[in-house]
Structure formats: C-alpha cells, structure tokens
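The chain below stands alone and is given as structure tokens, in the form predicted alone.
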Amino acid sequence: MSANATLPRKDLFDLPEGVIYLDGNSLGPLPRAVPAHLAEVVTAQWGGHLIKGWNEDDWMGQPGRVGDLVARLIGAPPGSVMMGDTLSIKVYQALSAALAMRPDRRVVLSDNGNFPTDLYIADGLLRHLDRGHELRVVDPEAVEGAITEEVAAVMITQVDYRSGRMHEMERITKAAHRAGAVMIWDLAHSAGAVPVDLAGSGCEFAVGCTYKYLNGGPGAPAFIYIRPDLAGEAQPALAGWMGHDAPFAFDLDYRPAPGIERMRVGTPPVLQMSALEAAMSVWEGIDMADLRAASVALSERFIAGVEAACPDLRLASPRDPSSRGSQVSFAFDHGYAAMQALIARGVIGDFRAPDIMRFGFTPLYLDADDIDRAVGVLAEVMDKRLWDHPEYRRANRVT
C-alpha cells in the first residue's frame, strides 16, 4: 500500500462527532470534498454558464468520466461502464438485453438471497414480454446446480444484502457459460466493497448502485458494465434520446450508439453525479486488496467481540470472512428494538426484516477503536436490555 493510501482517511469524511458509522453498506457518509463541488457546480456552472454548462462544463461527458472512477473498483477497463439513472432501471435494461441474446430460451434464473426489485424487475419484463418465460428463482447454494440449457440469462446479486453471504464470480459465471446463459451480476453490495474482476470473470453483464460504499450520497446514479465485445451488439429495451446515436440529429427513428453510449436512456442528474464525482476523490490511491485485507480484520475483530460479550446474538453471516462480503449480521428475535437502541447512544447500523442486525464496515473512516467502543456499546444494550422500551419497538417507514 503506498504511503498516501494508508487506511483508515476519516479526514476525508464528515462524520457527526462522536457517532460511530457501521451503516455505509447502506448509505456511505459525506465526504468533505463534496459540498464545495457541489455549491461549485450550483453557483458556477448551473448559475453562471447556464446551458452552456453542457458543453463549457462537459456534463454530457459526466455519465462515462464517473464510470471510469468507477470501473477501476470493479476491474472494468476504461469506456466500459456508463452511469446515470437508478439500479431498478439498469436491472432492466441488463436482463432485457440479455433475453434478446438468446431468444430461444425461456428461464431467468436467480436465488432467494437476491435483492427484492431484482426479482421485481425480472418479474415486471417477463409478464410484460407474454412469450412463456419463467423467472426461477433458488437457495443460492444451489445455483450453480440450477444453471441449465433451458437458462437465458443468470441474474444474481454477488454479496447478499441480509447476510452478506458472497457468490463465487468467476465459478458461477464459467458455469453459466458451459451452459450457453448469459450471465448479470448485481454490485450494489460490493463496488467499494470487495475485489471485483469483471474483465476476468467475463461476464456479459453487470450493475451497481453507488450511495452505499461509493459514498455518493441518497439517489446517487447506478451503473451498467458491458462486456466491451458485445457492447455494440446489445439492443437497449430503454430506447431513450440520450443512447442515440446522435441525439441533436432529432431523428424519429432510433439508431443505438456505439459502445456503452446506447446504455444512457434520460438526461444524466448532474447534480447528484457531480457530487459522486467528488466522492470518488477519497479512492485515490487505494488498492482493493489492502482495503479487503482492512474490512475482512475489521468484521473479524467486531464478531469475536460480540460473541464474547452478546451471548444473545446469533452470528448470521458466514464464518468463513472468504464467504462474506463487507458486512457482518447478526440475528436477534428483538432485532429491531435492539437496533434502536444502538442508534439511539451513537452507534449506527440497521435492521432487516425478520430478525437481522445489519453492521458495515468501510476502512476508509473506521479503525479497530471504532469496533471495539461499537462492541462496549452493543455489550450495554443486551446486557441491560436497553431495547425493551416502547419507543424502540414503534417501526419507522426505513429500517
């Protein structure tokens, strides 16, 4: 790790004092370098060149310069990854480009750990399609089992949400291909947070969202990789005038851009991208093994603690730190209450449904003190049963 890597870079965030953030699986903090950009972008750019801005400031450019930040986290090569829109949509457009590549077949194929919208999304396009298609879905140990010649497309989320159990990319994806499927893979839960080798798995397809351990804050745009060989054959579903291949031509006929161009659909959020742009300034330097090598310590650290001092707690992530991704959960029958509870005296993680504590851990703002004070913290709450009070148990609409 070079000198100006060394983790953690709390000054580079802007954490409440005194809080201890073990939520940015959820969402990432704020780091210090993005509100200046963002009054820049505001005052300069939006107020002073007006819609000059588009060409004087480049924000037509914006959504593949911040894929390229991007792509370096996930082992995509440059001009590979476009940004702009939500996850919801880019699932879509993944799926929907994947079915057209092999038309004959009629199974989707995912597991039970994948996100919800996942499933929803797939779910949406295969009734809208109303051609016998099949949406079926797994326990994730039995994946690769399920991967057959009837399978289209392969969609699944590389690192579970809940538990933070972690699929195995290139098994999976070589499974898929002796099988002829077209394989998609969900980052939302690893870009910024694992090593990822999307150029070596050789996986067609693969999205992200970027408000978790990219810190680019609530509504923050998604992403979409293709492989850069199919780039120019993929048929975007989501026609929109930004994936034109020349969208001031005003022609009514639809012409797909060349390369990951045709995978923009709507104007790009210029704000929000520009306040993930100067986000993505605190990856500078930072090599994804040496984070890895940090969070798998971390998550050690923090599970050893609450072994030894929450009895009550039942280790709900795999064992092996390998199986996992950058997340540790536990589960608990007052799980939410108890979540509460630990917000409530500055140690924030947060709860899903039915009965996991959820806690994150980013090297970037947290070191081996953090753990432990978060651990004394927990300690207090169960031994106390600080949860059991009723304004804990009322349920907010986000958990």
Contents of the next structure:
Protein chains: 2
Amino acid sequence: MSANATLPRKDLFDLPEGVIYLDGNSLGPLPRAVPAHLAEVVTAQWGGHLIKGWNEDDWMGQPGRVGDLVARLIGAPPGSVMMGDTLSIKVYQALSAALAMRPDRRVVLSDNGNFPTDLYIADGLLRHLDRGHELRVVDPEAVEGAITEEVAAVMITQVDYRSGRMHEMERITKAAHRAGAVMIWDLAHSAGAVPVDLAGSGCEFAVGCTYKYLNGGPGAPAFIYIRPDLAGEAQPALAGWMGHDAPFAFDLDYRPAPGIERMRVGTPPVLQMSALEAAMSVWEGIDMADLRAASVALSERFIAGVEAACPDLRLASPRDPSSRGSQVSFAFDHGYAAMQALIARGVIGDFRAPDIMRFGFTPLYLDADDIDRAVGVLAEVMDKRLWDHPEYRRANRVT
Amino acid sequence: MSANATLPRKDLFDLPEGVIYLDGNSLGPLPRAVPAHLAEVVTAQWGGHLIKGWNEDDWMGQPGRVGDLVARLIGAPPGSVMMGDTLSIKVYQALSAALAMRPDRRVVLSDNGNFPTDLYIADGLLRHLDRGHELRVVDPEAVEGAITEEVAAVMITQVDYRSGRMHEMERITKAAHRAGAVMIWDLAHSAGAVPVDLAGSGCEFAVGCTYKYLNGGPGAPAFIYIRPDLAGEAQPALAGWMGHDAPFAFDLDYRPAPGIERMRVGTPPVLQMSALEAAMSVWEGIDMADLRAASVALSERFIAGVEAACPDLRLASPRDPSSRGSQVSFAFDHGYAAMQALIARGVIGDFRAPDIMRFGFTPLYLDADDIDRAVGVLAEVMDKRLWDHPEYRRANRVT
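Could you drop in the structure for the form predicted together with another copy of the chain? We only have the form predicted alone so far.
And the full complex, kicking off with our chain again.
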C-alpha cells in the first residue's frame, strides 16, 4: 500500500494571487501540469506528427485511457468508463440504452433537484421516441417511494447543484433494482468530490462531467460508465463511427464495438482531452476517503464561521455532512449582489436563482486558513451591507 | 473591395522541415497562430479569470462567433451556423429535425459514397425512432433519379472521401425540393476546400467538420447550418441546456432558443474551440474562387505528373476537375505499402481500403514546387518498387 498524498496540494494549481476560490464545483482552476502538456500536444504531436498522431501519440486510445483515470475515483473497474462529448450527450446515451432494456415500461423517474439539462434531454428523448413515455419528476425526498414497477429507469443526480443535498447511492439503487428499474446516476457534482463506489452500488449506468472537481478546463469532455456485464448489450443511440467495432474498415453497416467503446460517437476532442489528461495527474496518490474527510472539515468550519458571523444568511444545505456533497449553500434575498461584492474582494463563489449563494469545498487547493479568510470577507460584506453600497453596485453592475 | 490575399501563405503554418503534406483533407496542419492563442486562453482566461471567463472572455458566445467565421467560407449568412460537438452528433440533429418536418414520409436517401458515420448515425436514428423508416442507399450517380415523393430527406456528403467525386449542390438540392424532400449536405470535404453557396442552394441543413481543410486541430468541433427561415421551427433532437432560450434560468422545462442557438447541446469545448478560432485567422482575405483555381491547378499538375511517371497507378478520381473536390486518389494493389514508403520519405498522403492512395491539395500551404517534388518521390517509390523492398517493409511494419 503506497503512502497517501497529503492535502492540500496547492503547489499543483495555478491560482491567481490573493483569490480564495470556492467555485471549483462549477469550474475547477488550472492545474500547473496543463499548459506545458497541452503545448506539447499542440506543437510536437499535432504540429510535428500531423495525421500520424492518431497512432504514434495514441490519440485513438485517449478516451479510454483517460476514462481509466476517472474510473479509479468513482469506484469503477478499468475499461468501464469512456470519455467524450458532453454530459448532455452522455445522459441521452445512457437513458436511451436504459429504455431499450425495459421496453415494456413507460416511466422515467427523476427529481426536481436534478440539473435541468438532464430533464431537458430526457424530455426531448421521450418526445422523440413518441411511444407514450412519461417523465415523472418528484421531490428529492420522494424518489425512493416513487420507484414503482411502472418505472423503466431512475435517473437522478447524486448531489443537488443548488443545495448540495446528496442522495444515498446504494439505497436508491437497491430500491430501483427491487422494482426492476434501471438505475442511472449523474455524478456531475460527485466525481472528485465525494467517494463513489459505482461497482459496489450495482447501478447500470453513470455519467458525469470533468470541468468541476476534476479540473479539466472549460468544456472538458464528459464520461459514461456501463456496468461491465451490460456493456456488450447496451444499445448506443448515437451510433457514430468511433463506436464501431472496426472504425477504419469503413463498412457501410454499423456493428457496435464489443464493450464500452460502443459509447464513443465521433472524432474525440484530442486537445481538450489532453488538458484533462494532464489535469488528472493531481489525483495521484489521493485516497478519496482522505479527501472526503478534509472536505467535511472545511465545510463544517465554513458553516460554523458563517453562522456565527452572518446572521442574515440561512443555511440552504443539509446540516448533516453525510447528506451533503462538497458544497454549501446559503440563502439570502440579496444573494446576487452580495456574491458580486464578495467576488470583487477576491472570494469567488457563485449564485443560483432565486437566492442561493453557493460555495464549493475542494481540499486539493483549499485549507482551513482559506476558509477563515473567506468567512472574514463574507462577514465584512454582510456587516457593512457592501452588497447594498452604491459604489459596489456600480462596480459590479448590480441593477 | 479589399485586396485578396495571395496564395500560398506557408508562413502562417508550422509544417515540419522537409515534409510535403498532402493529407490536409484528413487533418490540417498547425497554423502558427494557434499555440500562443491557446496558451493565452489556458493561462490568462481559464487560469486567471476562472469561472468569470464565461462572461469576461465571452466563452458563451464563442460557438456562434466561430460559426460566423465558418459561415463566410460556405456561403451562409452570419448567425446561421453554430459550432459544437462532433459531425456525427450534428448529422443526428440535422436528420432528426428534417424527419420532423416531413412526418408523413418514410425514406431517407443517401449514397454509398457517403462517409460511413453518416450512414451509421442515420441507421441508428431510424431504428431508434422505430416508425418504419427506410435508409435507402444508392450509387452516387443514381441519387438524383432516386429522389421520389417517398423521400423525407436527402442526406449526402458533397465530396466523396475516397474518390473526391463532387456532387452538384444546386442541382441535387433542386431535385430534392421538386419532390418535396428536405436537403441535408455534409460538407466535411467541402468547407475550406471548394466554393460553397449554401444560401444560394436553398438547402435546409448542412453539417461539417473543421479539422480537415479548416485546420482546427485533432477533434476540432463540428458545425451545423439551418436555413435562416427554418431555424425557429427546427426541432432539436438533443435538447441540451445550452440550446435553451434561457440556460441560466434553470427552468425545469425546455424551451428552445429562437434561432440556430437551439442546436447547441452541452457545455462547449472552450479550449478546443479556441484552437479553431485562432486557426480561422489564416482565411482572412482569402477569396474561395482564388483558392479553388489554385486547388485545381495543383491537382491537375499532380495528375499529369503521376500519370507520366507512374504507369502502375490508376486515377480513381473524376478526370474533370469540376467534378472533383480538392483531393485526388489513385488506385494501386499495393497502395498501403507504397503509401508507407512515401510517408517514410516525407510525402504524407493516406490510404483507404481496399487500394486507394489519397492526396489532398491545400493551396494555403502548397505550391507547384511541392507538387513536383511529391511526384518525384512517388515516381522513385514506384520505379524502385520501394514499397516491395524488405527494408522499407520492416521499417514501416508492412506485414
């Protein structure tokens, strides 16, 4: 057993001087390994090897190779995760394949804490199929009770993007399977944020993105997981040439690759994926249990500090850390303006309508001192009502 | 009227010393503007601005902004082209929307010179819809005659990836419209290669990729065009949040954006798209008619040279340049080994089974002297039967 890496590892990130970045749940910061690696891929590989890069630099194998790096962090075996496209596309693929596994059922169950694009994609797919399917959207707390034998697929995001509320993966997956439904997890706010045991959960599909806690950069590719025993029978809705059993045979007929490779669609984004591949190096030696412990400690410290110093803010996340992902939200009527004032002072979080101030906790590059400083700045913003100060309002274009 | 740029513009490309690159029809070489711009986006924008890059650096507007640069080269008005995803995904979107426009028709017409992924995607879509559609694939010469009133959509690639044979866009579009069919053009081998007049053709949809003649780099994003009068009614099959009328309202219900924006799906690949955006600068001042004239001159020179010097090679492209795109193919039984020997000597083309040696002509970075030298090397390879020489076979792993 190798020694675990210590947290934080601030030296691996290029964060602007003086900034405390609490928005890694939206877009992770730049890992220092990225610029040189990406420059090498652009200049030496693309520029120098030209078309030969597909083989010499194994661009072709990159989506699976990077998939294995992600797999380790989400409890998936090597060869079960494929990178590519966007999370929206991967949701479409997973849900299409799930419905094909339950042709006699007509309900897709989700919750209203899901990220909207998952619901849009599901709704679009069901209208497209036009076979009388229903997208049934319930409150997050009602999901388990709503899993009936009508349900073809349960499709939910584990960690709510607004509140940070976290579903119990094993319990809901078991409930889905008891009712004979296929389980699809969206790990957008889980991968790299909380320990995930996909294999242990037994779920059929999982999807996620890599520009949040995995720090892959703006527009980094998504991933899809299929439980290994099902990968050979999952029907790829988007039957692109890269998922063909022999892409370079240029057959006129489609024949899916034997395993997870069939979830590839078109030509992979080599440059974008190379940034991600370099970014994944920050995870070497990190044990997700250690990361989770650090994340909970930072979050608890933040909540205690804010509640002591900012009585106007109301905790909008579960108080029990075991029911939270790696973010904390506070509700405040003037949250948008307050967040702008906070950002102007170097503490970067974000805002989600109508009144949610979000803060992400990422132990790879945050420590207790950062949290205390962030609380101090937030307290000053609130105490001086900076969010209501005309100068701030002008500077931050608050209207 | 501004002066046109002169061709070639070799100084704008970073080509390896001594290489003659005749494979820009597969992957364009590195424009010199890319590395510095991409490094700036990575370090100053992502690294420095973090989440604020979406607004401060207008990452959000990039897919439309780059789309306008592509639009100019394919005869499309500003605001009618959107970048994103891969060509396979864009084919799926275009064909889905086309079928929704002709709900009472059940035939999709294509030809067997189409790139396989278009056929795979179409076949997958029709199986997915399961409404009795037929994908009818005819010989390229038979397309026009096969456009009957059963046909919902004609979906063909203008320039054949193997032979370079080029369909007449205006004529086939007219035939499709006479029969009441929707016309979809795949411009993978047309954009940046030949003059295209999308608006003049009246076609409903066009799609294409940008890593070939547009030099956007490996995995550069695709594009989709919708005729402006139809953009507001085209049904997006992949209803992702970036195509929503108000993505950041996080509504639970999908409401498509009013125009071409609705063809956006997920979070755009900012880094990959930034490489493309910089690469598009090589087109400033280029008139596509000038480019076409230079392309024809280079291709004719190559054909004449090869036919004079290499009697074993048989022209596998149309002899009439007006029926060809910007590539020339020769058939040869030992084409694979011969191409390997050619590449080992610095002349890079490629090979497509069973016996096609492909050569792309890209006047942005090729001149008559390059062509003459390429012909000379090819003649030597053929004359000395280098492709059959044990040393070459070992070095190039020809088995």
